[in-house]
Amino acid sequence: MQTLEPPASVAARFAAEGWGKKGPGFVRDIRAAGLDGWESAPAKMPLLPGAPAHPLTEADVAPFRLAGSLEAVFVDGRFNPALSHLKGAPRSLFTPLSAAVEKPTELLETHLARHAGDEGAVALNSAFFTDGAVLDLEPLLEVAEPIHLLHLSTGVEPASHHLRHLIVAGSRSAATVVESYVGLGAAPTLTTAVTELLAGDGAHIRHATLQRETLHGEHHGKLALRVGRGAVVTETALGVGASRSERTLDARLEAEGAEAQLDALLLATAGQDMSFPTFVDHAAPHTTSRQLVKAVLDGKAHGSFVGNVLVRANATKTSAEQTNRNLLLSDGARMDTTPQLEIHTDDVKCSHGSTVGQLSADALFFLRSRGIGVEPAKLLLTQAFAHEVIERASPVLRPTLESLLTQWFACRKVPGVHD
């Protein structure tokens, strides 16, 4: 990337731009924090200038929609009601947060930025965030169409974007949300984006992220997950695109019962450097986790798994399973895995594990005898390496993701696009 801002001119820009002024009393404080936290950050990312939203026509935006879904678009890290399809949403189901910091509910000041840590660019965004939306499910409400963030960076100018977003859900409420992140232009851009998502007793939330920014962008992202009694969150993560990107999955599980599925696909090529940090807190006993993350990595892409699974001293009868597999489809790509479980209690059941290989031979072999290319035996044997993730999403995601990695695996390597 170029045309970045060094580090050391972040907190001049804060000063210089007003932004400990934005906001009401506890806007500003979350902002400060967010500036002192980035200031004692032992490594720090640079930063892209800010930019104002660029115009798109629904053409533009028409390929990225989630057909069915009640969809609020962002544009440049800004709400544009234009392009939003909510009509018909529940009564309060969706506020920009730029809007809801001009009146700021006990919900909004109560848990906005209080979960999700003041580290890196998390710091980042406590400071810079422009908007975001506020999703107050009500006990018992059940969502019936998926609820879609559509965010879309223009690429006409340098630029960062720092998207800010807050689900609550109330008790035995059941929603599917669907945050995508889309890169259209050339310009290098900058997009931090974090989500704090708190399911209360009993509720049941679908949640997923799909990274596909721009080769000439990098996207720093985190999901905070506090999952109360009885409650189930599911977490399906695509990431795609962006030369580095790193997203980070944070995991409490804080009562009895509380149950979180989480899992991820990762496609790299090239020179991508692709993370995905994860924790998992089992904080209290009976409480059930998740994990599945896999990577497909060619070209001289990057990868990194760290994933952490904490169980406390109180949380018995916990069951927790991580894994992690990862596919290289050439010589110089590179994958490093790291499953840790951290455990104070006895009578669990925990396990852990992780795989790097490559395409089996044999399998190959096999396909090709059978009269099939070269290129196509390896898809074969690549989509059906990705087949559990997919299967595991919701319904709504799969043809789509599906897509992507058919898409992805068709151009990882054309000429000038990867190189």
Contents of the next structure:
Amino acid sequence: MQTLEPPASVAARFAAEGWGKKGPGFVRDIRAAGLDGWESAPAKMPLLPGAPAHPLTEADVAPFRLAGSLEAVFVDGRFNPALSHLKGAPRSLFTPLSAAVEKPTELLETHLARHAGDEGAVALNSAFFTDGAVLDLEPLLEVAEPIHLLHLSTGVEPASHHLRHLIVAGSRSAATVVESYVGLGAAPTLTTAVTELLAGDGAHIRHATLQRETLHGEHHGKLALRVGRGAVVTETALGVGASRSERTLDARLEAEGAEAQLDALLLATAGQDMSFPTFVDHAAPHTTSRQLVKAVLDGKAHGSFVGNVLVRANATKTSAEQTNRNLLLSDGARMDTTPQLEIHTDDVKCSHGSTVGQLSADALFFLRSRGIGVEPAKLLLTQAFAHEVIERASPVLRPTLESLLTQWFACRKVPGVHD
Amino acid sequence: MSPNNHASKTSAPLLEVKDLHVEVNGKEILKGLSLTVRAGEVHAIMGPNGSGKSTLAHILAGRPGYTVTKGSVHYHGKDLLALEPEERARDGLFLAFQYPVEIAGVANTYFLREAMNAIRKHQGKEEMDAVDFLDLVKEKAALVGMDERFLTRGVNEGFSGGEKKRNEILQMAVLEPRLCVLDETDSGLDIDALRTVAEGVNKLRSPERAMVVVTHYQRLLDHIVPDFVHVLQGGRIVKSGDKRLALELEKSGYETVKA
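What would you give as the form predicted in complex with the partner chain, now that the form predicted alone is on the page?
To see the whole picture, the full complex is given below, headed by that same chain.
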């Protein structure tokens, strides 16, 4: 890991830069608790927010936009209204967190940093978050356009960025929310991103996280989902960037009929290290979770999936499915997979499975025997492997996911791109 | 059905296998096989299990895992064994698999267009776009009697045995090879499926195209009538003749065949 700042200076800078005095009382408490949590955390990523954002032009941002979306653009950890497209958004749907903490609402005070826990990177994020999105979906509000929270690290100089999002979906509201984390330059960067998403009764939320940092960057994040009565939440996580990344998915099905579909596609090559721990907590009866995590690893990449499913004693009639499939494209790639079920009641339907394999030699020969070259044939089979995850994603995201997979495949062996 | 073009016998062979010896895992399977195939001809290779029929089909298509210890294979004058499987395919060689592979998640038409365009690119032709290709593939599907709903499914995903074999013939119809090698195309088919698959193959017979039909049973040859029948036994062709040889074998079995 690239260490740009000695751990001891974190607390010193926290004090010197007055982080403990930023925002109203409850935010100061969050920051102080974060600093404590951070100090006691085993992993050290001592990078603090740096200078204000470097300017970006429309041309820099355009390739990463999501067509037809309401888009809140963040550059180097700070909201950028000029690059954002929020015209036509329902009133009070979006508030930048930096503004929200100046005039805190009850919603913010009730939920900010109340759900995501306080371990490692989350603590660092709590201590030093600079900005993010507060999305307030009023009950019954249906937002037709996808909402895109697009963060870009300029990577002009070594820097860290700490984003914190809070999404509160009122009862029977519906929306699609996509978070993108994009890296641009060649300087080492650290991004931490923590999202708390609360889906009220009967809400339908499609969420996605696209982690596409550069290989000079590290990314640590967490998505905490709280799913209410009869609410349905889907998550599609794509991990393709960062030299080292860990994104935790923590879902709690809090009331009867809550449903979560939690999918991920991890693409790693060269010496990338990508970790995806998940925790699904069935805390009420008649709750459903379906998890599909697929990883494609090449080069000397290392991937890790630790999937915990907890079915509590009261969570009868629960259905929990967990599948982890891994494809290794090279001899040097390595995947660790640990599916774990912890079930405290009998009246449940649970399944889990995990496989690690290579491309089928028979399928590869078949495609070659039809005139398709080795690399295009491998791409086709890799697309076939990833297809299930992409198909389960929101339709607005599928073209992006498909093209990111193709780009990754094409670049994975190009010297300089992933070295 | 096109008649055998006897005039072609004077032309250069499309495929010439000479004294071919092939090992798999150190065991010799083909022990001096020779075979000459000219454009327009249909050759049946018959033989009991373990005689080396599928090895011959696979070595022609370039499947990895086989070692040629002696002999040569020339394909319209080129050293076939020096080519990669995809180079052979682009040059017009096609193997219809005995056990077609299922590839869930890749639509049949998408895969076929990739294959077609790889071949067109090799031929210096413009790649075909999705719309034009769909028209072509529908026309070919009708030719081989395949229901259009199989076009959008994953390659052989959830296909019955007969549908998988028909899909092989569809690929053959789309890719328009010069040399078709059919490996046990009749295996696993009931008589109706066998008939429709054979009809598809027959529609693809032409004076420019040669076929090598590998089969254990005579019944396929009731429908795909060969010009030549060869008996493969112990890794060598022990007897050659016309279609009557297949009938003879059906009556008396492989044991009675003498070199």
